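Have a look below at one chain only, the form predicted alone, in structure tokens format.
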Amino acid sequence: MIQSSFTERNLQLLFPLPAIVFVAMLMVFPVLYTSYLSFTNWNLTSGAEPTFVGLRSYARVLSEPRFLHALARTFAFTLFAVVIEGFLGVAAALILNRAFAGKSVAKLLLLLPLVATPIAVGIVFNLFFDPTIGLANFVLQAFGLPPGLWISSENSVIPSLILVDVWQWTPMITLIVLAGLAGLSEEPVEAARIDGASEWQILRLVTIPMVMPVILTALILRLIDALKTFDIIFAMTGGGPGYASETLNIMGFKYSFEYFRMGQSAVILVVLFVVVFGCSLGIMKLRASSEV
């Protein structure tokens, strides 16, 4: 009897092995490193090298009021985002689950947002929201409604990026689940119907209950986007008015290349990804819990 060798019994193993030891290393050592910068004083204007620090980093920007601000904006630009987002993508997809006339049409012109590219639709809702030209103000004084300042104002500025986040990415939550709903057995809805359930008892005990591991899945790639949001945002205030719409991804951004504080630039993007982690944690879990 020939015994196989080592290569031939772990052919599984040794052929992915590569590509696993890249895609691991091109993950795991910038948050190693960011993790690293974190507890030093890193200061790239005073040519000096990075010096350890220990928590001395992390204790001045967390008490900073400019980095709670941005971390509250963040979960509130997050939250309002993602469920409204929620909300109208499933609404969505159970209208375009349903048969009626121009329904390709819908599908293709819901697609429209998704393909364009973020800052492109940050320049355009630039023109949309301008006090001055913008069509949101004609439209508002066509009714007979005061203009709004929109991104000018501190009060405005957020709910108004909301808006734009919203416009774009509700077709994601749609599309997926629209193919959740594809892929539904239709025994549960027809033994409900023979039952002499109603079209709204179908579609909140069964239809819904049935698909929201779907919806979970779609609210959790949607959560760790929307909190590492910084293209529209960039592109359309640059974060202000003042800081009204700093979050944690462009007060980072502005301590690694305007203020070239690296060290405490890396605790604000090591606690921005305590956040995601811990928020998509949570979601999978209660993802888990629905599938029970």
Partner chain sequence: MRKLVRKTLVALSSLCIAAGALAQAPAKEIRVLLANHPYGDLLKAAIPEFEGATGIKVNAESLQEGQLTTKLTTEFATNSSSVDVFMTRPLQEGKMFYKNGWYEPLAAYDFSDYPKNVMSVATFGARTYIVPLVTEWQVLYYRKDLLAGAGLKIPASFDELEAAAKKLNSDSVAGFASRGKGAAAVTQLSSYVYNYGGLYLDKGVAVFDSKPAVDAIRFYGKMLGNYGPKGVTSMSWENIMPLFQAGKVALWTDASVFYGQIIDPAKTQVSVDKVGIANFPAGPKTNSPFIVTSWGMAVAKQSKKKDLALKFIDWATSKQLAAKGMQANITMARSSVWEDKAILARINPGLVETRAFAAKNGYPLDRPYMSAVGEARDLIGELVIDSINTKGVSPNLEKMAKERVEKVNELLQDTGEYGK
Given for the second form:
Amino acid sequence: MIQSSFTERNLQLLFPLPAIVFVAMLMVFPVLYTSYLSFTNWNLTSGAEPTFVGLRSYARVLSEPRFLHALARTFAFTLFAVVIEGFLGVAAALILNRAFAGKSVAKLLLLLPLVATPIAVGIVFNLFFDPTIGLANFVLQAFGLPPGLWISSENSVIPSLILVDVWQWTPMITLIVLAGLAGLSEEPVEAARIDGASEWQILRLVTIPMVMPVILTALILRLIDALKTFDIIFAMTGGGPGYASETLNIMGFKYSFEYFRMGQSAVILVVLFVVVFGCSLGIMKLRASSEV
Amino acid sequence: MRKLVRKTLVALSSLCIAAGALAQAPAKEIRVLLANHPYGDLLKAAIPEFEGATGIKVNAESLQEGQLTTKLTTEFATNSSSVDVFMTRPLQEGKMFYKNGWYEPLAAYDFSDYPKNVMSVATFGARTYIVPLVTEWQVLYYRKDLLAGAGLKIPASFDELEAAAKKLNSDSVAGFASRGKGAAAVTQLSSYVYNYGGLYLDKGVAVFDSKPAVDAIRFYGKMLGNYGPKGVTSMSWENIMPLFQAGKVALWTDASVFYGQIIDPAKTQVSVDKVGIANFPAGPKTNSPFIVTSWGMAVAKQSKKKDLALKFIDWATSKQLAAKGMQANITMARSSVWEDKAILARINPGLVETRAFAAKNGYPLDRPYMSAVGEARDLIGELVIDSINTKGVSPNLEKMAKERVEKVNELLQDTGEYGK
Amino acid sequence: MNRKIVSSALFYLAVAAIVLVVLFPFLWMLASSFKTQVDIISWPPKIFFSPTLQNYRKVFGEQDFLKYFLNSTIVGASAVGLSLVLGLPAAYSIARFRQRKLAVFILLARLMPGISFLMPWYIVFSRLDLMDSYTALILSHILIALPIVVWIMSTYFSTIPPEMEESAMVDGATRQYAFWAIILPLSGPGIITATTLSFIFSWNNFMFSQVLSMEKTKTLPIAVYNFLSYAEVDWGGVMAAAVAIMAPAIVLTMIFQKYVVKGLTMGAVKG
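Please give the other form, namely the form predicted together with its partner chain, since only the form predicted alone has been shown so far.
So here's everything in the complex, that chain up top.
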């Protein structure tokens, strides 16, 4: 009896404790270890143990043009992908937001890209974009357009990858916004209609502002995931041609598991971590203050 | 709190003891790491014979080549390895493994059956550490029907290669193909560099900014930029081969291993009698295409059962198995199998001839031979891509080459290989 | 009247366009998986071809895909099961005691880039000789599943009125008993949502398995990626492998459609 009352008194600690310990062991300690490694020059190929070198690995990586390009590319990829997904996703949700025959089927189909294995999606689009035997150029030519190089050229590789990301993740925005629209009350729309507002005005001035918080949340979720995009880039280009599609995630992976430069790769990982953590934290702060 | 610490320590140390006990496996058992390579598959299938004859139990695992390197490197570097024998790529990881003392010297092995240039990458100082298994060399694949249709003979020099590519290039067929994907292109570019009279590294110093080397990179870029398939800067062999099989490439320089694939009727639209194989064409300076030991086998220095490991390696690299490999279209490193008439009768004469030429004149390296080879390949790959994008006339190439050379030298210094 | 017909035609056209764009890559992948290599590399792309099963025979016959299938299932099921054990009590506690900071802490695992823990795991697991072991793989996949379970279940638990367990506690039951005997039985739909979604995420994960698994514990995404093996590119086989890996996730989605939509949209709509 005494024991059970101990359990009960400390339930709010005991219940989450196993999960906390697990996350600490598998996430917090590794992140700390990575941060420690970023101050060493550890290189597996040299066979030597890690030695502390202060900020030297930082100096070397942060002054590397390849790194700066990867950093800028990560932001560019994320920004373009999320903005396009936002526009298309909201537009599709507004179109689908009425009762019609086959709505549930349409919603089911929208789910499919979200659950499709990204690495397989990347491989399928690889063949799709192949400049010589791929379907993408066939479609272009069918419309009388000149064939493109898609992921085979430095200039078009990032837009092509964004296209794949947009295909896979726009439906998520659509579904979230649809759910948000379903939860809205009809009253303000009815009131506007009685006041003689046009459909476009209702959409612009009533519906969209009401569903805006949901749109923003959807975009935030996408933003954080887009920063970390790995699978489709790894499967489609591995960061190429050259380094033209190398993001921080890909560069960190290469430095760790191909070059075995653990110290320098740790620097890249710390930067990526700070970027994602900073974005998440900033967004949470923003949301918390807007909720008040 | 202190109790907790003590308990944790006890638990940890007992874990270590348990792990130690596990490491002391039964006496007559070895662990072997193989590659997902036709010869690895052949060995795996034959292992029961070895086990039956010797009573040694063999635990064999097969891994993809990249994963194999990664696994061996981490296991050795973190001192946690229980590997006894492994397949190894001498040019990719040989230098690093030797320098870190991960290979066991093979003092008693009889190496008399291996060509000299093949042995040069297996030997460090006075000792030999790797038994060569498989050899690859660079060749020219060509379309007999297209050459004949244009009234051309098989290109034997770079000038003829360029003229033929120009003539055969059309909207539907690329006149010429070779790997253009940065790092992957470095091995195929190497023969061009050699034939212009250049090198990647000379006595541990990067020299690919020399005039001959840069000329070679320009030529490679000119050929691929003008006559290569669309999007060649993202193409390795796995992208070019289907194009060749689809009849969209007239001339293709790459390693000899792909010959079997492109004459396999189940995989190609081009009938076998239209596909030819020839010696790599000569450059302005010489004709010395790469002929490399793509795979070898070695014993781990950390192995606790070296006697068993040596027994296994003797068997796995024996003449009998090499003959079996040849029958499975694997181009083995041993000289004797290339002299055995019974074996040669079953091998395509094109392979025999091009090998004979490369074995006599070839150069035993196809990439910068150093520990940080992956990174060095990426750096040289940047030059290849720039050269292809500008069709060989990039105004920056000399400057870029100079910068990349400095970076490669930095890598050499990092691992203490500079100037050695 | 006419205008209404036109606008409704336009509407269905728009819906058809959306559906077609979403569906097209799937259809094309499916078609290619039944083509021979020669048909795939022929130009212009063939719309009519005689279908072959040879790619599937290759995937399941020669390539041992059943083994990888099993590996993915073992890893996914164990990770999800353990995540429920760890996550359900935590989610309950977060919901009832409003432990917002704790929620954020566990959700960090969902937000952080996986690669920043992967490199240290790789080193530690190598030292412990746990590379290519189910243990290492399952541990890493729990970090994928756990945040999803906590996220979905804490939201779900907070929709159950506290009176449910309070009335039981008035009768002398302990809170943990009430959680076990009253709350969990009411949570079926939430648990189904969390299970389905976290299993799909584990099933689709590439990066962790690519680094931590080798031949023995290789999961399906790695097998599909590795299909481009030495000296051979078999596009038909690759497409068949892609179909094989996507099929289970798609079937699960069809069965649990309602729950999957809820899980994916829940956090955003509820705030």
